[in-house]
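Presented below, as structure tokens, is a lone chain in the form predicted alone.
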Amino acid sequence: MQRYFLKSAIEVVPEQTFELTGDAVHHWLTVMRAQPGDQAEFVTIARDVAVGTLVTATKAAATVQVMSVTTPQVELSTPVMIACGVSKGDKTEQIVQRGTELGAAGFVFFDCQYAVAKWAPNKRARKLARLAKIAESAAEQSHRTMVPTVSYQPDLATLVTAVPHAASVVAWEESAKQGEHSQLVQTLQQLPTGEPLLAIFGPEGGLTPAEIETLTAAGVQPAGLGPRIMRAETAPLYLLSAVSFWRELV
């Protein structure tokens, strides 16, 4: 069943109706060719999920009757903020799309010394808007009850202070090369359920020793992610999978 996120504080009550507007109307009616009697799921700002039936529609709005309302628990019990150095090509899009499917709470992209790609200031807002749209589509596809945030910070020092977190790790290839394999587990063991984790990853060229020093001075723990060295777009997905296993399957 198609899922859409409601952008305003709409109250959904069984047997009552609400008005659907915005991009969801275009997609449901034009792209999906919905007809009166068809159903879809609508996620409220409060993360309730309403099953609604299309009653009437115009090009700009649709009247939807609420059939049922549930509050499914599908989000990671540890909110994970993924912070990545800006990468070239479509790697940032891959991280956002697949990271959303794996449960990330948000994404932060930052500039660093070894980054090959740079976001020009006049193009930054457009790039973030596109990534936010990708996150919303992936959240709909994976039937989540929230859309991850997508933002930008100019450097690592600003990032660590700007992003709220209860614990933080940086995936560092030197830790992996040295055989370190317990820091991530220790962090998750000590992190109370519901408290946010900030996970930092470098771009294709990694992070410099000076950048690692900046992070460790701010309390960020270097962590190896196993004995293999992963690509910039793979490492965040590995970490999210590890958190999911630890919190949801063990």
The other form holds:
Number of protein chains: 2
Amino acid sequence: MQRYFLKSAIEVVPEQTFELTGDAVHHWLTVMRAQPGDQAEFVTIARDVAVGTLVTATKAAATVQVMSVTTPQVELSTPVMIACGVSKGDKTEQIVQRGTELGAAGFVFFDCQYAVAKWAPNKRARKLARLAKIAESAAEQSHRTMVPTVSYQPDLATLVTAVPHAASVVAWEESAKQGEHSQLVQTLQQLPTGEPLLAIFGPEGGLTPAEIETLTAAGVQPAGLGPRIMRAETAPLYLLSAVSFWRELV
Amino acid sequence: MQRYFLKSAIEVVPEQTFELTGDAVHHWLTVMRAQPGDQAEFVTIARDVAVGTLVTATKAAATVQVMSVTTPQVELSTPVMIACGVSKGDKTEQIVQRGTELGAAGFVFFDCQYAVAKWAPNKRARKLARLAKIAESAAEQSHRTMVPTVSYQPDLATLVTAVPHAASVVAWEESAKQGEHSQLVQTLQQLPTGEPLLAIFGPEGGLTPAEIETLTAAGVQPAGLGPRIMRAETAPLYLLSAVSFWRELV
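Show the other one: the form predicted in complex with another copy of the chain, since we just had the form predicted alone.
All chains and molecules follow, beginning with the one already shown.
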């Protein structure tokens, strides 16, 4: 069933109706060609999921009758913020799309020394808007009950201060080469349920020793993610899978 | 440093030379423009890694002097065979590329009922050859010491018989919906180190209940991979990350 995220604080009560507005109306009525009687799922800001039936529609709004309301638990009990160096091509899009499927709470992109790509300041807002769209669409498809946030920070020092977290790791190849393999597990073991984890990843070119120093001075722990070299856009997927496995399956 | 997999059983002994032949010669000399004195890494069939210096070269062969030989342990201690329904577009390529980075021992693609794509029999060999190339190139980049195999099986029943394994799971959405979340952990706990795991994933359209029945009758365990819906090409990455996390970090 098609799923939409409600952008305003709408209360969904079984048997009552609500007015659907915004992009979802266009998508449901025009793209999906919904007719009165058709159903879709609507996720509220409070993460409730309502199954709704289309009652009547104009071009800009639709009246939807609520059939049922549930509160599925599909979000990671450890909110994970994925911070990545700006990458070229569609790598940032891939990180957001797959990372959303794997349960990320949000994504932060940052400028750094070895970044192959730079986001021109005048294009930044447009890029973030596009990534936010990708996150929303991936969240719908993976039946999430929240849309991950997407934001930008100019550098690592600012990022560590600006992004709230209770624990933080940076994936560092040198760590892995030196045989470091217990930091991620330790961090997860010590992190209380519900507290956010900030996980930082370099761009294709990696982070510089100076950048790693900035991070460790700020309390971020270098962590190895196994003995194989992963590309910049694969490492965040490994981390998210590991957190899900640890918190949801083990 | 550029890395090449040796295709024939060449013994690498420090200070001695060997003849490099095949595709690697073309790539190293013509694409990378190697000159005498330049170095590269050469992985033997026995998974030793030799650093070699180019001594002399013709168009078809190069003489390489071995500088050092190491035997890095970068392969998963649980060989994982990833079996996926044939997918459309570049999804099979993505599975092979990223799955190789994440340590897969091999990939098997199979035909099934809800597959959106079919491999025409006359194109199958070409598709497999292309995927094998992608696996090799990803194995070089991720510093693996083996190239994952790529093969095809006509259906699930044949696949389960043909692919050697000591344990097997099938990722099944319905399993996850019913709250199944301990099978993968149980399977990993019971599987002796070194024994191969076969992990089966449906195509975009999923597997049919009859296909799941065929698998369970053959001893394959349905396993949930957390409460979020993953796309066909993301689920294998989750599983490989989870196996690495469990075997290499925990």
